[in-house]
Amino acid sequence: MSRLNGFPFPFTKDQYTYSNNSVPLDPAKTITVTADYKNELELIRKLLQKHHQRCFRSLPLSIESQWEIMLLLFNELASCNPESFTFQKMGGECLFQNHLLAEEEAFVFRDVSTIDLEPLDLVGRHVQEDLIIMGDRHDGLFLEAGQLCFPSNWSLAFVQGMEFKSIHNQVPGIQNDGFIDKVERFISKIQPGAVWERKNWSITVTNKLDTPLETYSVWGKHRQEVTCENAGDLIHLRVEVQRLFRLPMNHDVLFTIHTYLLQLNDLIQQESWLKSFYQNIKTLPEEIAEYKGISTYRTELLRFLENHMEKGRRGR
């Protein structure tokens, strides 16, 4: 049951429902460090150098918020996890220490000749996290830089710049009753210090975190090798715990997105998650399967899951 312990599993009902389920958070953490630090951010760190035009990208006019988000995020892992991290400024110099890693970043802040690395791409890499700035203009949100590492099929040098309405477009019923627009609204009033969480699901064949739309042709095949014998090996829920900050100095909107991955023969052990799981595969409309990736695998998915039931049934 290890595995289970600190997944954010997504559902709160048993059937599928499309909602916006933002909630606020007290404490008002952006991040969150867990066990697989480590093994994260060397993989994190491997994609930056490897590919680093597809996993950094950023506008000149978001410089102001990426240093206020580094030393926001400096102090926050220092001050949640002081046996792990120090921060250190005085006046405008600046000391992060990541003893985990040891190592440590020393800086004089909104200098950019003591840093090698634009102020979001050096603290990305010391959080698990992909980080997206979106700038609050007069005329909505715009994505203006982001590092991201773990994305689930889409692509930051595609939206780079987009406005936030157009990034979502193509998601199915996300027009209905105005609820792209209720979302916008809902973020452009979130209140300065304010953090807001909500959790987005989909599900990956295999455990690999970065599935970005341009690697597609090498991932996206696995979803054919989906059988009702092997799913509980190949088939991983895949969990976003998504938050909300915005940035009291600078007033844009700092969005940062934790990927968590469950097998789902771990999952399976969790009587009520797997029926709800179940529950929530089943009642998925069409088109939402479609966009998640699911319709391809969804009859052999449910069979194995309706089996495991059932063997949970005649075992009572």
Given for the second form:
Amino acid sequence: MSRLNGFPFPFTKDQYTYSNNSVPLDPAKTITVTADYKNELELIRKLLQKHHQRCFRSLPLSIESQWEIMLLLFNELASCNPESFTFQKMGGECLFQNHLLAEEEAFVFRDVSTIDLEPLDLVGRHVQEDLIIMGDRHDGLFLEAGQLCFPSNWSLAFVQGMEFKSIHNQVPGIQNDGFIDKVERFISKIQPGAVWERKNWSITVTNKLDTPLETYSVWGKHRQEVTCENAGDLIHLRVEVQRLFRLPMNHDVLFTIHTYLLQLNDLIQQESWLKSFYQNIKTLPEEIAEYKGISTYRTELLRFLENHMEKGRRGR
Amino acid sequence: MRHILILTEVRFKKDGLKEKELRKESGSSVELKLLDSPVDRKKIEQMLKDKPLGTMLILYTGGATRKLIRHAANSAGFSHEDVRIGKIYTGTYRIFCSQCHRINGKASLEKSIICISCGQHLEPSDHYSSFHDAYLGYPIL
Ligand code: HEM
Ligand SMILES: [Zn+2]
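Show the other one: the form predicted in complex with its partner chain, since we just had the form predicted alone.
Shown next: the complete complex, the earlier chain at its head.
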């Protein structure tokens, strides 16, 4: 049951549609440290080392916000998890200690000669979240830097430098009733210091966290393999806890994405989740199912869930 | 002479501008507007309602957007004949390979291509980046 504890189950209704499901967060934290910290950081670092061009991108004008984010996250790690991290700053001199990984980072704030990586790239190697900087310019929000190891079928290299609305161009129905315009206005009004959180979900076949568009030919083919018999092992509910934070100094927006996976065999242990998941998959509009890559195996998945709900009824 | 309004997606801006020059030369009062991506039907409808009666609309867009604007135009009181489709230069486009990031020049948006760098079979999409000036090519398995 332990895998269910703390899993951010995303469904609040019986039918899913896109909405601005952001809520303010109190206390205003941009990141979370979980029991998977060590494993995920090992994977993150391996990916960054092997595929740096794919996992890290930055435009030169993002550098000040990168520094601000590095300070913010080191501070947050230390103040929320003092037994695992410490951070000291005296004048510009900074020392961050990661006791979980037995490492430290010493640097002078805003002095690039004291670090080997760009600030976002460096701090991103100490948190489980993917990190995106949206530059707030007069004509919109632009993706100006990102460290992204666990995307859900999109390419950081392609979207770097793009504007918020264009980034969402492929999402079905996103322009209906001015939805994406409203979301952009909402983000542009977020006040410094506040954190807003929303959940997005999808399904991954296998337990792979790194599913970038770049390797779709490797992981995408597993979608053909799902059957009513193996769905419990193969299917994973993938939830992204996304947080938005306006940087007080530079006024850009930090967007953090923490990705959680839950195997279907574990999910169905919780009866209310099983029912809710079933209802949502069953009623998911076809264009969203297509976009999320669920269409190929939706029938098999539903049959698996129905069998388990039937078992539950007979068991009682 | 009728007032002419040219609506163009960023990717067809060159074609839209050419049309504007030609129309101006022949003495029309003509304006050109770049469309947001994605297009918001309500906004378009509102904008069209504010145009003088008898305005002619010329569209430089892909099929889906064209349909959406036609609907908006009808709601705003335009007749079918008031909405024309611009001549899009069906020459070549740049396709961004989603597997290796190579930008393939000289592609068409209608046909799939093989990436010259990694050999992946790609399906060009309408996902356009003005940063790369290229369309995203999705892998075909
Ligand atoms: C500001 C930071 C944000 C960035 C950088 C971002 C980026 C993205 C990207 C890259 C995708 C995938 C698009 C593709 O398939 O090519 C996406 C999907 C999506 N985004 Fe955002 N997004 C942000 C914020 C938001 C917010 C605040 C909302 C809504 C309130 C939102 C709603 C969505 C939805 C509904 C999808 C489709 C997800 C799915 O069905 O799996 N995004 N976003
Ligand atoms: Zn390629």
